[in-house]
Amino acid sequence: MPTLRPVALVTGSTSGIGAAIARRLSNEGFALVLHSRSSVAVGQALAAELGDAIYVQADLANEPDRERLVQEAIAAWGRLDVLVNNAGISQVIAHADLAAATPAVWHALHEVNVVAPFRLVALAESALRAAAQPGHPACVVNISSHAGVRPKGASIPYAASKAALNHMTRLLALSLAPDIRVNAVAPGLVDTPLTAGWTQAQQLWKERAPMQRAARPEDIAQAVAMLVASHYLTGEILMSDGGLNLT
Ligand code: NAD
């Protein structure tokens, strides 16, 4: 069903930070691709809940899915504006317990995090181009971590994980220029059900954060907000941790 509205595709989007980005996008004129590795009816009521949406179920830990999932988000509106990059697994292991950090667990966080963003990016490439027009490029979003940029995070291999993802944002928006801006967003901590458990790192962020709070994942849906509707910024990794970094 072809649109003249914009396309987004927002992966990881029946929870958390991806559905607050849906959302917004939604509320800003978008139509959406939802997605999520397996959560089926939730992802198809929310795309009723906002209309000129559709659902895609797809592992993204898995090639086939990866190349369905593109697919089928193409196919659902005819056109692809904008890429965001939001699922992701984490899992928390003391920094100093290095055994508990096995070669399984790197692969299964790498696989998710890092190559599938760029496996999406290279499958969507050749409809992203095609949606960009002179001075109004299309637009990939990458939600990485504060993880990937301070020795932090939950995991030495989540936390490996975001830097090469927040790395390979800066290599493609060099390569994609200037038909598609690359860029990501470095969240601190945010408020979803991936850290409702986590109460030293909320302490930590009530007592220490110059904002005095964790993020909710409207703050994050603002951040990814503003890189979307940029024509200019590329490259960037805009840390979210509610200044955290400067303490
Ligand atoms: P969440 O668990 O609520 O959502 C994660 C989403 O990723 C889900 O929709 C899930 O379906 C999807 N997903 C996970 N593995 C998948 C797979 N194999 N195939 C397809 N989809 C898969 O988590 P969230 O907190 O909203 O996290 C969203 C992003 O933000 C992640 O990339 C995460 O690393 C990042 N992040 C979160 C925080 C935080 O504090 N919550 C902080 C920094 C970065």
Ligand code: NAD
The other form holds:
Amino acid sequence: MPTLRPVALVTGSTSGIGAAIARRLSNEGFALVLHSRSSVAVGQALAAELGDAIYVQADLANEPDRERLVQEAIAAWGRLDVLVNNAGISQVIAHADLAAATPAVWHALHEVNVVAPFRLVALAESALRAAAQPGHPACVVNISSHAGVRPKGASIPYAASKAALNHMTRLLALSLAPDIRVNAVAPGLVDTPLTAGWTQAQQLWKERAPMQRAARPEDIAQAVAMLVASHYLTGEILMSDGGLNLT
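Alright, leaving the form predicted in complex with nicotinamide-adenine-dinucleotide (NAD) aside, put up the form predicted on its own.
Only a single chain is listed, so you will not see partners or other molecules.
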């Protein structure tokens, strides 16, 4: 079903940051391709709520699923203007517990947080280039983490995967310009059901962050929308941690 509206594929978009990004881009006139690994009913309900949206289930650790996701996204609307690589996985491991950071943990996090975003960009490249117009490039936004910039994070493998995603963002910005811009948003703590019990982190942001609170999913969605709306910015890692990195 070809559309004249710009189209955005947002991975991991059935809850939290991803759902907020999908809603924001929908409100700004995009047709959406929603995705998750397992929450099919939620994804289908969100697609119905947004209107010009479809939902595709895919396991991003699996290459055939990655290929199918991009194929179905392009087939649904006949074009692809924006790819938001939001889906990611984490594992909480004390940084001093080196034995717990097993090769299996490293491989699992790297596959979903680094390899999958790269492969989705590679698979979508031709469609993104086709959507680009002079002075109006297509766009990729990767959702990273402040843990990829500072020596923090749920675990060393997680932080290292986000640091790799940040560097990949810059490398792709060079490789794909001028037709495709590539940027990243690096949130700190974000208020979601997952982080509701993280009392120490919540207190840290209240006491030390200049903005005195964690981000809301809508704050990250606003940052993504800003990068999507720009026709010039590329290769940027936008720290979105309420200024905590300044302290």
